[in-house]
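For reference, the chain that follows is the form predicted alone, supplied as structure tokens.
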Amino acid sequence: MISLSEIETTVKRASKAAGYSWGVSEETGKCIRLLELFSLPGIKHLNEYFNEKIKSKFENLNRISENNPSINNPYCPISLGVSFLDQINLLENLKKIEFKNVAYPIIFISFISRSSEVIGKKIYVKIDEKKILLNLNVNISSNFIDQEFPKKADTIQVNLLENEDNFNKHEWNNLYKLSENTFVEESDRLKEGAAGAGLTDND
């Protein structure tokens, strides 16, 4: 089995060979290791997007807004992924941002998924009707993680979720209230054991 580290050390240079600068070869490199990690087709999605790039055009996003189409080629993962992790301080502020033709849509959402570990936030993203959860580059959650990954899509949108606790007050109240049970009153007992008491000091 190859190794994580081989994976991406191979890919960085196979960007690099297929045009993509150092910079973007290594954030290449680490994110394909990410969806290789989560046992989702990067290696068979980047191969695939490589020999169609040769003979089809994609294009750059520099600058991402709320709403982004793309009429006439498709977005290039890559740069758009890259794009994406550059801004997403500031993009973290438009809560929903939604794009439009994006091909092969695994390799962007490993971007989307480093993102999320930036903010410290949870990001939901929707392909067309898939559903996808990514959580602070921890793991990614989705409705059709055992079903084929679309090579196009043609709507991607992007929720930046806020932090909120799964469980209620009543709930955190009534489980605090049974770990206070644990809890032991302090004795002038348990002060002559604390720190430093009983040692010998041997100068």
Given for the second form:
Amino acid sequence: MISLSEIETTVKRASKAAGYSWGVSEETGKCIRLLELFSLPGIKHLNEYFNEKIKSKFENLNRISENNPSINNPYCPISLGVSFLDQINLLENLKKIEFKNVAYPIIFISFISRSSEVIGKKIYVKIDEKKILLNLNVNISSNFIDQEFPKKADTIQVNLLENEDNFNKHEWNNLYKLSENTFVEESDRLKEGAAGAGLTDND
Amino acid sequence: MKIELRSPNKIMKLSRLGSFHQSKLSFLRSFLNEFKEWEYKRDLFDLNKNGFGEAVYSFRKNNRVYSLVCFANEIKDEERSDRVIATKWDAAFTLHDGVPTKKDIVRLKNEVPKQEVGRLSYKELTLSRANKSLRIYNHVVENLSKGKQPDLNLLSKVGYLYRTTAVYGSGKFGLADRFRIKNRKEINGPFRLEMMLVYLVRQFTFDQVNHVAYHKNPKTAVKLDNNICKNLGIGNSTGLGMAPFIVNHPTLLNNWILSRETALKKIREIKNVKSQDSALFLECVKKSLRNITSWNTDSEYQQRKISSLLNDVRKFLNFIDQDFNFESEYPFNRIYQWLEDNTCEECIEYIVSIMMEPYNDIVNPLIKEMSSDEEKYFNIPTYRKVDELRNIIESKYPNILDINFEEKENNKNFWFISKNKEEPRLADRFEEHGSELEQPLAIARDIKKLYIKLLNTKNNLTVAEFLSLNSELRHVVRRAFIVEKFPYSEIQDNTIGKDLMPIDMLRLKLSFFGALKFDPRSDKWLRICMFQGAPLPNELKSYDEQWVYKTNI
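Alternate state requested, the form predicted in complex with the partner chain (shown: the form predicted alone):
Following is the full complex, with the preceding chain placed first.
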């Protein structure tokens, strides 16, 4: 088995050899390591992307906006990912961002996962009809984990989610009530000795 | 009295880092301290009469077991090489997580002797190999077989029976990634499992010579005296492979140096030193003279350093004897100031290391701070502004900005990865090919490039905007934000200049390992000795903590 450390080092070197700067290659190493840690096909797709990159042209995107179509050639998932990661603090205000025509979207997803950790919010991504939830870079869940990941996405929708509960108030209250059974009713004598008791707090 | 930490701009210069010595903070000493209560056992010793075969040694506590699996092989003299390009070694080792099954041993027997071209699994933690110091090994076996102990003069010239030529860990060649085991309390310290491997290998070398000597002449053979064993360590040949590590792990480097600097600061701040503490300090300095006088090297560079160290330590002892009163206030601060004014860097750092000896209460909590979760500091805070980045560089790299990299001598070398052995190398960019494939280890030059670019960039631009136009500087932008938080994370020197001594970078790391007797064989590799004087495994439960200053061969 190849260790994650070997994966990170080799991806970093391979990315440099594929034409990226050392700094971007470091980012790519971290991202592919992350995908492999989550058992997602990072090495496979990066390999295919680098092979295709020799023959085909891919676009960079320096400034991300709400709608980001690439008319002629697909976006490079690495430079798009680095831009997304770098601009996440601004993008947080947009809530919903759309990209058209992105190559090897799973590579881009790894950068979005890291961005989720940076802003401390979950990010929901739709790659055409496939759904992915990025959970603060702690895990990546999707509804097509056992299917082949697409090599190109026509549309990627990125939704930056507000931090909200996953459960309703009733469910929470029920659980809280049960937890109260571990509390002990305090006697009057103990109440009188508690912090602040017996004093006026207007001193 | 409040003492400031020493300035990174002074301490992080290569000549200073290359003068560091082992101390109580060193990893091999903290390893012994951590594992002293563990049960040590030799589980298997299946060698033939010539000493070839397999052995297993373990440390065990509760349900946790670490097992060193050894493979001793027969090789021809002409195949024995300490260079990383070697493909065969006298012995090969791996530290296995748990008790290896018979199936594991069969698997490991096939992979471990191959070293870099073998494949290990997540069940293995570290990997190493070693060659005999033939002149010592043969001499010891010969004498023991005749019922005699070896010649101590000869042993003192080398100090070990075997020397390792690499110790690998953290995911190399399929070994377990550090993250899989990082929550184990007993290895909450850098390189602890590498230290365990080397320590157990040392015991294997003693057992092997005893075994071979016995089979050579069962009637007359005697065992190597325990006191001699104790005074032998394990050698190590180390090349440039180590140098990039300290550049590539900035927060880890910071934590090592910060621990040392914090210890020194706290010791200088002690107002009244107890008499037993000053006595222990002085005893260690005096006894350590033996470590200097028995420090053998053919390197003129190191000989000069040893000579000035010896002179200065004697001068220091003279100063203490004649002019110094430990009952005065802040004595260690006065000592430190005297050292700075009167002795060489080698001596200053030597005495600084020994100052820690009486102070477990200061040193032990710092040992726990010497690891680093580097992932936490990897992301660049791209929302920050260009003027903030420029200010960081101006305040954190003042001397670096003075270097003119247009001058050939300041830009003479480049670091690259050898295609043959996948190891870091250094070459002259004006004489060798390949500088277009330079590794990102010329931090000073690239920081200067970044700074020049920033001078012509609008202040209110965000770092994200700057990076979108200057991707080639991303690796040093990351470093600048790291050094802002971690002042000792960066070597404040030129790592590609004409006068670079790469062994200074190796020495820094090896001093934190706890190595002794640095013996440079060129400006790019050196030999060292580890665990010389250390307690044997069966003595660990109660041993003299200052063993390092009490070797007697």
